[in-house]
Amino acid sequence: MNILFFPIRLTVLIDLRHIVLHMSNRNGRIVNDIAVMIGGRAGDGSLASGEILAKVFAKMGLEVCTIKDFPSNIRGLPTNYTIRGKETLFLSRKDHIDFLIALDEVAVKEHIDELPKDGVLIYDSSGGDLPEDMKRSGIHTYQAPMEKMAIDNLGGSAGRIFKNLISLGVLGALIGLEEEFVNETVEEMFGRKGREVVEKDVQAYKMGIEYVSKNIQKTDPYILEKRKKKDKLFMMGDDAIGLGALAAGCRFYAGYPITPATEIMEWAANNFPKYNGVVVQTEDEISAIHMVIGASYCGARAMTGTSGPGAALMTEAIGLAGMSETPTVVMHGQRAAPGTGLPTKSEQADIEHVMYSTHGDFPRIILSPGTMEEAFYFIGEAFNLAERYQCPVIFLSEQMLCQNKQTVDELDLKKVKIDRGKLLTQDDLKKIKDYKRYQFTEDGISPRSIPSLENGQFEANSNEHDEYGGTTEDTKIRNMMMRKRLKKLEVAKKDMIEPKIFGDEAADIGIIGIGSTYGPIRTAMEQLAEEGLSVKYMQIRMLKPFPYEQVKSFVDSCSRIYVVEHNATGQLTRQILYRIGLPENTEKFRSILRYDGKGFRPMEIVEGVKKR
């Protein structure tokens, strides 16, 4: 099967022969490097217009990434969608935005100061001109009564939603969006709603173009130019996880909707059935994890996805998976907590939760991807590790990676290997006279059978057990069984996904991070190098088993270590210090923290390194 021919595939245009370093200044123009924020209120179409713009950027040949910042309610509160497009590959968001499309005054108040000199404000002046106290010198300001135009021409008050397409028309006329690609994308996204909706969207876009031609004189330097085609994928992290799970043989997904994991279930529901897969939306997270354990017990590759509140409900069942030695994969997408917290924002404050949650001692493995590609490949490895070591595997991600989108190179299915560990076939069982599901073995891993196989029956429950699975409280067996299970984690070190190190190996200033801090850290390193400051960066990609030797060596080679993480208390820092045996107050370590639910800008990391 060729699973890359799913709806997430886009054709992207690029021609490396036309690359211009930094893409700036041909006759004062800034070409093919632009970050656009569309700000409005939830429900007014700003996120939909951002999605259209991102896809059009991709079709015009740009590398694209998005940052979706939306509230937890359905309508009314401020929301924004930032789309960055650049002709050459880049690693993170910009430190600023170049264009702000403000569909109301609130968007101006909140984001006007993110525009640099020569930045552009496109303002919906339906309620009047931009107030004087909101204007900024050095900013190119264009005004258009977009909502009024939509109401007057596209169906009265019900037509105001089309102001988002009018705003894209204004932007398109200013920077040179290909109208053909806009129309094509509108058809792809809204065709199912009927011809009338599509035609009004197209009409609204043209109205924006016409308004610019009659009323606005372009003064800003930004321009887009179309390039030649190159196949790319444009996908969010949850898409990559779903696709990677399918490619790795996962055929059962059970979950309860929760940000930022819901899109995995939606993706799976659309695609798993095509390959004899099953998706179940359960009544709660407790049901979901138990269904996954049951499906895995029966021989299926199965997973669930959740976030902090749901993971809290799953903790007892994860202990069941540990005790019964049932392979179990859980995608834990971190969001800003505790409680409900900021349910649609990003954070890395569940590190200690996944390291220690549930009662009792048992082995678990924890992976942490930092890119879309790693999300795809690591979820496949999560299934291999779960079956190889017959234990729970936590796939630790976060909202910043799960729900944002990016163009990525075509994924290589040949790299996806399936290893089911010591899973016995019927032929294997025929050769075994006395099958012991929990047999004591040198590596701690016992041969595994699945129901219905002759000679492979065994008892599985949450109690301590003997080699056959029978409940026991015998102290000798208990001690032997505990040592057997815990030995797996030692053995698993040979399959560790090792940290990656970037930068100047001779540098004595080090940065450490996990997950979505990858892109901002890499970009910050480039900025620091331009200022003459050499640093190196370790990306930790597996938290358990912890890469002790690699982290210890990296720390020992540095005079200063900066740990960049999205939480308020330095949870990753504490893990590092504890694992390598340093006191918590060591002077070598400094934390660069952000915990407002938003992602790091590279300049924040640069400033953190320079001022300490």
Given for the second form:
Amino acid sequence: MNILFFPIRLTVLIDLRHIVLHMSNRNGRIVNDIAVMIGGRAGDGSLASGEILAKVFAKMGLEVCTIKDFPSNIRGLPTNYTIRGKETLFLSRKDHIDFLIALDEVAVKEHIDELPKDGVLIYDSSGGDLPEDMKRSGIHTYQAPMEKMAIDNLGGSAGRIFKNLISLGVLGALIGLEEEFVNETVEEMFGRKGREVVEKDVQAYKMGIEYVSKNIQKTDPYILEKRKKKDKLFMMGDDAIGLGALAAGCRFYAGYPITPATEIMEWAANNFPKYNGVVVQTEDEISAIHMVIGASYCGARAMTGTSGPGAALMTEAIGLAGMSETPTVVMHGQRAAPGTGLPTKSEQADIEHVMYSTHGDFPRIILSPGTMEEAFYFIGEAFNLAERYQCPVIFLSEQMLCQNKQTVDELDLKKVKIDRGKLLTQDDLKKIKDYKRYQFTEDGISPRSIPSLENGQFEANSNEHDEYGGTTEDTKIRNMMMRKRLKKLEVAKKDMIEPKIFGDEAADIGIIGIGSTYGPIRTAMEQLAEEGLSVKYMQIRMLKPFPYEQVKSFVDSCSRIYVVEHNATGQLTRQILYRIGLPENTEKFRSILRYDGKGFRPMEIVEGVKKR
Amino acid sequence: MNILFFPIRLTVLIDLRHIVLHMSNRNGRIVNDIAVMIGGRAGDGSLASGEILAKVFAKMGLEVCTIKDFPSNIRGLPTNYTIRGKETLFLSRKDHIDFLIALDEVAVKEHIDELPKDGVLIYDSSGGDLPEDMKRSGIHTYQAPMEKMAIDNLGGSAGRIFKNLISLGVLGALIGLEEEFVNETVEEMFGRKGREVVEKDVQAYKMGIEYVSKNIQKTDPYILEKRKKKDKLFMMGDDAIGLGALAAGCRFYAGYPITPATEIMEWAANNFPKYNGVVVQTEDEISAIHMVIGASYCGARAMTGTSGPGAALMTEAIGLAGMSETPTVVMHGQRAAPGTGLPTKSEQADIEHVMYSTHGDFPRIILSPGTMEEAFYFIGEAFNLAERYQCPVIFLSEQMLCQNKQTVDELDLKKVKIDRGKLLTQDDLKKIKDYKRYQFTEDGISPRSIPSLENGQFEANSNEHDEYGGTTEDTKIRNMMMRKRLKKLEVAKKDMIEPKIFGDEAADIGIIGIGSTYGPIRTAMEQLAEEGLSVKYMQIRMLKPFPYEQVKSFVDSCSRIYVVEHNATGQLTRQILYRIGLPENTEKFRSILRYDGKGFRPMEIVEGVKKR
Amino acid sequence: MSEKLTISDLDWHKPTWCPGCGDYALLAAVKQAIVRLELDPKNIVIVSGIGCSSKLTDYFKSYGFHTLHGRPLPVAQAIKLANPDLTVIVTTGDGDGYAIGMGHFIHAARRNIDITMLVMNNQVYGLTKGQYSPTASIDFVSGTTPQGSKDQPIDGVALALASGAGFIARSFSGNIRHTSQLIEEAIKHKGFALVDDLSPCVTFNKLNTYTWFKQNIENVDEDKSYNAESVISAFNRAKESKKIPIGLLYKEEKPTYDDQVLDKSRGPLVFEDLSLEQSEFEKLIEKFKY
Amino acid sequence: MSEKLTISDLDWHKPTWCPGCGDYALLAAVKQAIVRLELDPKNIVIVSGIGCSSKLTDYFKSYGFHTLHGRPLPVAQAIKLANPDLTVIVTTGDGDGYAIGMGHFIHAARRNIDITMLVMNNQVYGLTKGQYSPTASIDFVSGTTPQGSKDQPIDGVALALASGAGFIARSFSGNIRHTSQLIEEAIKHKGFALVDDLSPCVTFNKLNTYTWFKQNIENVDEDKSYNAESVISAFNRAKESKKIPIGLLYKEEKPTYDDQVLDKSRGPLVFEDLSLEQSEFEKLIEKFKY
Ligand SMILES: Cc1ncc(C[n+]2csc(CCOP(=O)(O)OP(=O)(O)O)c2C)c(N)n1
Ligand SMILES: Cc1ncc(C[n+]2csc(CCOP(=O)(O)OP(=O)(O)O)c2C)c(N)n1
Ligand code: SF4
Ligand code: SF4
Ligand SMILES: [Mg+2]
Ligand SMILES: [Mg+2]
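Having seen the form predicted alone, the form predicted together with another copy of the chain:
Time for the whole complex; same chain goes first.
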């Protein structure tokens, strides 16, 4: 770990209060670029209203991305949901928020400083006005007794929950949300809960609008204008993964609930059965991965999804998949660790685990998407690689990518190719005289039979085995089998998912990242460009096989490299240095790290790069 | 894994039949330097006779080392036991064996070529003479119908088992074993099985002697002469570990049977209770390590022992130990992997697993002994480090070191120091106003209380927590706690177990190894020296913290480095290159690899180095 | 401790369970039991796994260990072996204790170390937002079982009976007093004791509510004919009864593992002087001499 | 398969068990049962863990999966779900199945997927050289229990009953015919079926020998008064009987998990055409439109 040997690690503290917004639009108004945070408590409806808002933004023709920041708690602990809408494509959160809808004092306390000059605070004043000492100048503060209105008008204390729609009404009146879209969204989301709920929601929204028209004088500059709706989808990474898996032929999912992977299992449970697929909630993760191995051995495309703690439990089975050469796809959604850690927060600190865990040498493949679209296509590729190389494939993701929703480009089924590798059919097998499941071959890959095929019997085996799969301790066979298996990773290099490079090829400053840092980095690059700093960025998308040549030449082409990652010790930095053969204290490297479970603000990357 | 990037990997095939021994002793005789292999089948008593022979060698004043090569099978599959005795201290097996006691044809077939010119074959001819086509010239072949003699004279087919002692009798008559020592050893080893067994063993031995005197004309040059008995112990690594643990205050062992760690648990079960200790055989390895964590949290020095498969299952718990800062000692005896692999064979392919497994960043310490003596002292040090740094400590060993017996220097209890780190007493706690288990401190180490102490209550926690241990998701505390924990590994550098360097300081050629390659490397160095090749050797004894400076300066001081290791991809080579910052294809490095589960012959290293 | 223990001495962090969650009652019941037993908090260790239920270690002031999901039992058993003077209580959930922790549960029951296991059984995975748990009834609809679950529910009581546990009770969070009494008995029992507490999850389990339980439980403690000393009648009640039996279902004194393997005259091993006498060391290495 | 299946069609590697090991009988009994059932070896999958017993996959020619220690059950269950046309048999040991594999065992029993679990129960860990196993009797002396084991033995039958298994039998390797009959019934049973086979380890278990078993078992199949349809009488027999009951102890037809969650009219999912129609894809993404 030797962290002191490491390149300087940067932590950037930025005082957002001094940020003055460019009023880039007409008449000092800010049109169609807005970030709203709804701050409340787990279980008080703020997540639901955030989701409504996001969809309404989308319906109004904006691009939308969201960040859910929720505790490992069902009701009562502070939570917040940030929704950003913008007319043109953008890739990450803003550095600041424009609106803070604070459902209690804690939300004000924790987040008021994230408002820039001219930002807006909407405060639920049911318990009284915002205390003087919590007020801030330079921002626009509106108050409304939202919870009180809900209780008084929507069914007593049981109606309290509708304050979230009231708050949306207040917001809607201020910025100009299309009421029709709100009603439509409420219907879509809560229709199944019955008429009463929908009607009260609609009514609550109206109450918010009316409150503004009677009591509030708008002073802030933010405004929305309806545009043509984009041809996009609104989904979270877990949806994209589930959908991508199904599209790629996955028909078997076994899993054990865990944040941030559960939603894949839930999506699969709702959709796989229609396509003759099956979803099993197992007794634990050990069972889940062994079920995947069993189903896959049998010829199914099968997967499991988990996070650090579950993946740790699956460690031994990864070796079984490697030794028995059974295709095995594991989606690993990283969350803040170690141990149980911060179970609902994001991190990228399991890189070394997925690269190296379990005893013995055998090939594994690790790929990692940076966007929702990649999540969709890469999971399909994971199945192809698993079957082509008959080995475990880890799809490495993060809470941030798994659980946050955003607008996504339409996904193209035609780009999803299914390649089952050397999977034998009954016809193939009839032609084979003496079938050997683990036959020594040029490329290390042996043709694979599945149960129920005649002439294809074999023993899959976690013990060292001969070409038929029978247990052996013969030295010669052992040596040949080891080489055969290891050969596959060499061959797999031809299927490398190469890193993607963005920005100015000629730039001298390079940024490297993996996974969800994609958005903030690309946004930071725009800001750096505005300030005249030209940088380029390499998004690593595969860790094993490692894209040695590409990374090396990228690093060689820069005089300074910033590795942006969500962990405390620079696991990705270390991989890069190790693999291209540079010492841990290489001067040209800086790691920009964040490990509190929250996503990078683009500005933190900007400052990190500028700080040098 | 990128194995093609790797330094050339050497595999050396040596034809032992051409080796001509130096008859270094008087009159063409070879005195007090002999390696005997007893080749038979699992369960036929060859291991027992091997052990008797080893002890008799020792009693006659020789140094002894042994290699058990046994299958994962209880009865019937080929097995062999090699015992080497020599008057002066030596460190590993010979390249060849001098005597092959072949209890069946397979043993002849598999091992006859390991005999050099003038070597000796003793063949059990109960089933008829050795077939012509299996005979070899240049060696001395003696035959005796040993099994038949046993059946005919020692109780019919139930007496068959005594053929092992008959074979020892044949050997004894040829080389001159002290009969009294044989009888003594039989008594020591089988006394508890009852008089009859002992008497029959003694009788069987005599029958072997008599057979020789009547039927065999000695032609070989080997001879033993009694010397003063050395003040040593005869034990296996697992014994040394169990004893070392008890001596260092370990009073709690939880484990699940697995080769090669079971013998520690068995030793502990026999001995810990006398010292108020307890040994629990758990339902699985997950339970075992959590018991260790529980006992240790409570103030006990506790450990578990396992191998790759069990260690893989313990992966998640290592993170719990890291996060809750509970001292946790795991002895990890590597065996041939992946999967179940070759469960009774040796390997060094779990290096990367122990370094990196489990999610998240936290400190762990890894140390690795190269000799029995180090095994004894290092396990004690493991407890000190675990308590001093309140983190998991992995004692990385191998089947070879765990299960082979040899003569060992007397162990010195006085060198075993017990340091419990910042463990608080009731008196300490009384003086503390507001006890915080996870207090932020300069060195990252917080004073530790244990249940039953007044004023010391706290919550050990796998969730991120505040200084009292209470669950928190507070960003600031999270960041500080991460830094506090990681700090400890920095501080631990002062307790580095430095690598040991042997050989000619000025040499240009360096060899690096870890663990059990110690013996073969040092023997190879002697042979290289005889051939005029001067080399030096660095034995790495700690992997985390990594002895960066020492390794770097060793590497820098050589123009060529050979890394000798028991695995297929060069895991140790990779660590060295990574940590000192050299590319994977660095010209100056060569890995000498062996991964069939068997130990290096010194000559393989010699040839590897000479091959360049 | 000089003064008498009160409930508030045991308070720590304020619980963040949902209002109405059954776990509040269980927490209160444990505290009451401990106050009645006049135990010293410094000698109590609460060991939990991960789940809403397992947060109890945050809310109870004594020694605590909030371990990993499914793992409190091995940690707790070792604590008891290391220091048998401690009162060791495991607080777990139906997922933690009966799904991922199932193997440990059966083996802890058979091993019979003197610890108490309290399962806050709400028939769902609360903390992960309401997936069905091993105790959920057939056809239970949840996020992962939109068509209803199809595997038979686990019955912790029947399994504990089959495994040889010596104290088996079931309580209902709707009745704190009764729950607390059972917990008190469980703690007093020498050996492994299970209290399976029906603890409604008001947020995710809309089927097994307080009202539902009131209609579907029967208290064997109020049934004079019930024989809590017969493993067969307990099993019969667990398997065949239309209603869910609560109360003390089975009790038998058995030799505990800790009593048998520890030499209690020497005191807890954690207070043993760790340094070995040279003479003892010599005895130990004697066996390796030749 | 054109010709009739014979025992030797099922032979593969020659077993390397110790002469006299009870596992030989189990292997023979399985082969006989399969020959009688006229199953096609290409549709049989034997799934084992690690242990002497688990080596059976090496000795039986069909499809086989020699998995990890303790893990055959999840692998087997998934195989059955992926292709319900297969006959899936788990061969395991008392360590593999009841120690490290305990959690899977209880959950497989409750999940009730149509597989057969054969436990070669020898009351020791054979392959690792004779440590006591979860089924070893109290005070059993072994390498890890020099003073005798102190935890109560596991009873697979009682646990299977508590878990809801629909077919529970116990056989004795000393009687191949009876063992084979029970295995045949177990395979025919729809749902999870357990055969706990008393399979002496002649090398490491000097207590529970063939002779010992002959004196200590009673065959309920020969007891006309025994009611194999009552879970209570089975439990009673398992727990209270002085002798170890063998024979068919419990049988109940229950809906299987596979029958309930799979649409069998569509055939095994492994033969499903994996490519998705564009129209279906559009239906799926409809929900993400706004
Ligand atoms: C190894 C592992 N797997 C999964 C999880 C996620 N997880 C946390 S709590 C929980 C289930 C909790 O259910 P239960 O034990 O019934 O407790 P409840 O919340 O219902 O009280 C799960 C699956 C985890 N933390 N660790
Ligand atoms: C994870 C893991 N732990 C331990 C082992 C070592 N091991 C192999 S077989 C076995 C026990 C076998 O006992 P059982 O299942 O009863 O089979 P038997 O040999 O008695 O037939 C053990 C502990 C292993 N292979 N993997
Ligand atoms: S989610 Fe359920 S179990 Fe969790 S705190 Fe809320 S009510 Fe209790
Ligand atoms: S050790 Fe026991 S179980 Fe293993 S093969 Fe021998 S007799 Fe059978
Ligand atoms: Mg629950
Ligand atoms: Mg066994």
